[in-house]
Amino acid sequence: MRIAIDAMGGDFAPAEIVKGSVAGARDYGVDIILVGPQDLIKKELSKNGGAGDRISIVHTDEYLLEGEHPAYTLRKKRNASILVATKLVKEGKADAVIGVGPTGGVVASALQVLGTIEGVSRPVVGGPFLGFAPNTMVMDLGGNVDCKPEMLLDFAVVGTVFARKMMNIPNPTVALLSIGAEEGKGNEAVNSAHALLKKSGLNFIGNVEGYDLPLGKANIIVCDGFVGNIVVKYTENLGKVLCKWLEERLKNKISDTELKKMVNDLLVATNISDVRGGGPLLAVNGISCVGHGRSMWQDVAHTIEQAKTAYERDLVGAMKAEFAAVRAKLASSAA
């Protein structure tokens, strides 16, 4: 399996990029390609012990910066490393491409370069957010933050997929996220797309709260991008600060190994994305994969993971059977 990777995006790149991709290389079994500046790429690797057999460079000296407008900066940079590597895949020359940032960057090539599944408008950002409930996943993250009801049907289709084949559970439960259990809690968008689902055949249970997140209630929960993207960065940072409290609580009181741990261990719990690194874009007609713009090696490496898998699994693939079969489903009961 070849690998395109965006050498140049995220906060601590080419370093960590390079590293990571060293690793990934090498854990993982794949064939990496590294884009962005030559010279630049080079020295990281002679770090790392070389490029080897698995690696190669394509050059290119544009790349985008964070603060710039994504879909601005790409038509007036048409050989930035991360449309250049989004074109491999589509040329055949990749069967996966990462990017760690900035994160509209990956989103915008994707789109101009692979579209998306038949049907589905933008790609969808989601996957395992919590440790409590490590069979949870929450669609949309912050990909689409303005969703018709129909969105937010795509979104428990993708997450259906993604459980089955990600996650190895064979017939996940959807649930919608809402301000009550009972049918007709929620605004207009969440009141439709029940009705939408419960025709869809989907495994779909009906509304839960905000408190049911951690409880594992349902294996998808869909919400859209605004509600998903504040609730996840919402979970992360407290678990930091409660990280921060427990250790100024309990120093002195119990062992510095034993603390250690503890600390860590909710740390993991609460930032699973640190652990995990990034996933797949869904419902994009290839596979991209997105990392956090703070990835270091680790997380670059975990990404590699998830392309690997997503790319042996055929999550595209499964994602247009599964489409077609919910929109029957809807045709025939609408008939």
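The shown structure was predicted, so the numbers you read here are calculated from the model rather than taken from an experiment. Positions refer to the first chain, counted from 1. What we label the rigid core is the largest C-alpha set whose atoms superpose within 1.5 Å from one form to the other. First, how it differs from the form predicted together with another copy of the chain.
- Shown in the overlay between the two forms, fitted on the rigid core, is a CA shift at K185 of 2 Å or greater.
- Comparing the forms between the two forms on their rigid core, the Cα displacement of N79 stays under 2 Å.
- A movement of the C-alpha atom of S121 falling short of 2 angstroms is seen between the two forms when the two forms are aligned on their rigid core.
One more: the block was the form predicted on its own; return the form predicted together with another copy of the chain.
Lone chain follows.
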């Protein structure tokens, strides 16, 4: 398998990207194509024992800077490293692309070059949001707002395939996030999506409420990205506020080691996206993985593993098949 990696993405590029790529190539037996200024990349490679057999370079001088408007800048920087790396997938020269930021640049490149699966308008962002419910993903987390009912259905399809292929959950349960458990207790989009999901053939268990979020009641909790984004960001900072509260309350009452462990466990449980590596953008017509901007080399290696899993298990093909199955099911129930 061949993975194109934007060597210039993220806060610690190119050093951590190159180091993580060397580790990933070795640990997961994949070929890596590093895209960026070759002098910089070669310098970093030499610090990590050289390129070896599995690592090659595709040179480009341009790359996105943090703070630049991604979609707009990409129109001018046509040789930006993330764009070049993504094109390698399109041209069949790589099987997946990885970028660890700016997220908008990875998403915009994926959209421009690879496009989305037929019938889906934008990539879906989703994932676990709380350590107390490790097998629950919220979809969408902010990529899509003002969602039509059909988009909420899309999130359910995408989430189902992701949970099956990437989280090893055989028959993932799907729920709609709403303000009441009964059908009809939601806003217009949720109420209409409820009717669609019931007929979709997915493992739909109905509505869940805010109260149910920490309980892991479903594997995929579907919501508008506006709601999902607020829930996940609230979780992150509430976690941080509570860590400070714990430190104040427990200082000199338990050992420093115990306190540090408790605080760290709570931080990990509430700031999941900071601690897990990156993963594939969902509903993209090809494998494009995005990692956190703060990714260190271990995170880059982990994202390589995720890209490999997505490739070997044919995540994209499985999504297309599931979309086809759900659409057929809905068409037959309408007939």
